[in-house]
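Single chain ahead, by itself, as structure tokens, in the form predicted alone.
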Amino acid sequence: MSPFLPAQPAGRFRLKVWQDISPDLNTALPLTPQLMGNRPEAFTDTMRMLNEQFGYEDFNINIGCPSSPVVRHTRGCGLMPHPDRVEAIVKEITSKTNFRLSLKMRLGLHSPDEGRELLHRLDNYPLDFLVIHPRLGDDLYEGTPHWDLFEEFHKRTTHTIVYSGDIFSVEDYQRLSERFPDVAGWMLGRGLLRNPFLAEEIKGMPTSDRISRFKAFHHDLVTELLPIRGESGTLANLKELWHYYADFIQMPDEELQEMLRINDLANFLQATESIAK
């Protein structure tokens, strides 16, 4: 699933903005564009244009992002207290297109009652699946997920459920899959950034040559980012990612902070090469 992208009306659609989800750049795994917005027609316009340009037929709507700037603009989790608006978006898409649609949500922004109301309304629409992160938007990513509420939500809906949240190790996955055996799928987010080999470990695959494989991946990542983001954009993306990669490399926080102060891409890459040994 792609990082979330803005749903835009046809008159504002600029193909250049969407280069990084071009199928030519995403050949290893099937990609589902993940869209964020609050206007029904902007979703259908964007989906139709991405279908025409790139052939995409599967789409995901994000109403789970808890970031304050996103919530303030009634996007992401900021939509969850507004079930009429969420239902209007889903109704617009499912009634006017034949695209496959899924939705990523939380338990609510301020209260699980928001999520309960949405589950009730969404049961009337043909969704491929719901991804549920068992926190409120107000929780951000802090504290322990509300697994009892996740279990309740799972029982409240007829839709297929995918679990998302706090899978950082094989042990986390095993514990959750034993507790929720009827979950259809598992979304790896921050855990996969903190350990790029987590999916292989969950599958029981050998993960030898981890550092050399990570360095090869990092080199490919930079090679792909540069033509799309330019040097400054690539550097900004890498700095964000290295907050997570530092965990994998077991980099002391002082070293990470020193590296993040580098404002030249070539020097930053030299620092990553010397650290990832």
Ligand SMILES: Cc1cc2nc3c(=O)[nH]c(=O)nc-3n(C[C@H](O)[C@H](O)[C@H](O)COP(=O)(O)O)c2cc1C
Second form
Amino acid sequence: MSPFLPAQPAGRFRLKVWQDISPDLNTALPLTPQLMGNRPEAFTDTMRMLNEQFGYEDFNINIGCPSSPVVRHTRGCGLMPHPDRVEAIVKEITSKTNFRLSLKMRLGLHSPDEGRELLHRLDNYPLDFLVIHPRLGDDLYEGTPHWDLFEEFHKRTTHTIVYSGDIFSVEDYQRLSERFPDVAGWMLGRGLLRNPFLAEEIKGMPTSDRISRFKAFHHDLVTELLPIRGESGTLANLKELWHYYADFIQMPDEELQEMLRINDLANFLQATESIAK
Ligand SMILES: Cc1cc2nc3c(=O)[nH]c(=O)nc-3n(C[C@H](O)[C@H](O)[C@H](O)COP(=O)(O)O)c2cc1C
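Mind pulling up the form predicted together with the ligand next to the form predicted alone we just looked at?
Complete assembly follows, chain above in first position.
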């Protein structure tokens, strides 16, 4: 699934935003574009445009992002206390297009009652699946997910459920998949950034040559980011990612902080080269 991209009304598409999801740049895995917004027509306009431009036929809607600028504009998790608005979006898409649709949600913004109401409403619409990250928006990423509420939500809906949240190790995955055997899919987020081999480990695949494969991956990442983001954009993206990669190569925090102070891409890359030897 792509990171969230803005649902925009026809005539206001900013093509640069869509470069990331060009099928030419996403050949390794099937990609589902994820959209965020709050106007029903903006979703259908954007979906039609992405279908015409790139051939995409399935889409995900983000009603889970808890970041305050997003929530303040009644987007992402900010929509969860407004079931009428979410329903209007889902109704517009499912009644006016033939695209496959899924949603990514939390338990609610302030209360699980918001999620309960939404699940009830969404039962009436043909959705591919619901991804549930079992925290409230108010929790941000703190504490542990509310697994008991996840269990309750799973029972309440007729929709297929995908789980997202705090899978950082093979043991986490095993524990959760034993507890929730009916979950149809497992979404990895920060765990996969902290350990890029986590999916292979969960699948029981051999993960030898980890550092050399990580370096090759990092090299490819930089090569592909540069033409899209330019030097300063690439540096900004890498700095964000290195908060997680530092965990993978067990870089002490002082070294990470020093590296994050570098303001020039070439020097930053040199620092990553010498560290991951
Ligand atoms: C920096 C950051 C950016 C995120 N961006 C998105 C996003 O664009 N779309 C989305 O559905 N979830 C996004 N998430 C949420 C994750 O998909 C996931 O639901 C959440 O982090 C919990 O799962 P995890 O513990 O496996 O990371 C983001 C999370 C973080 C920390």
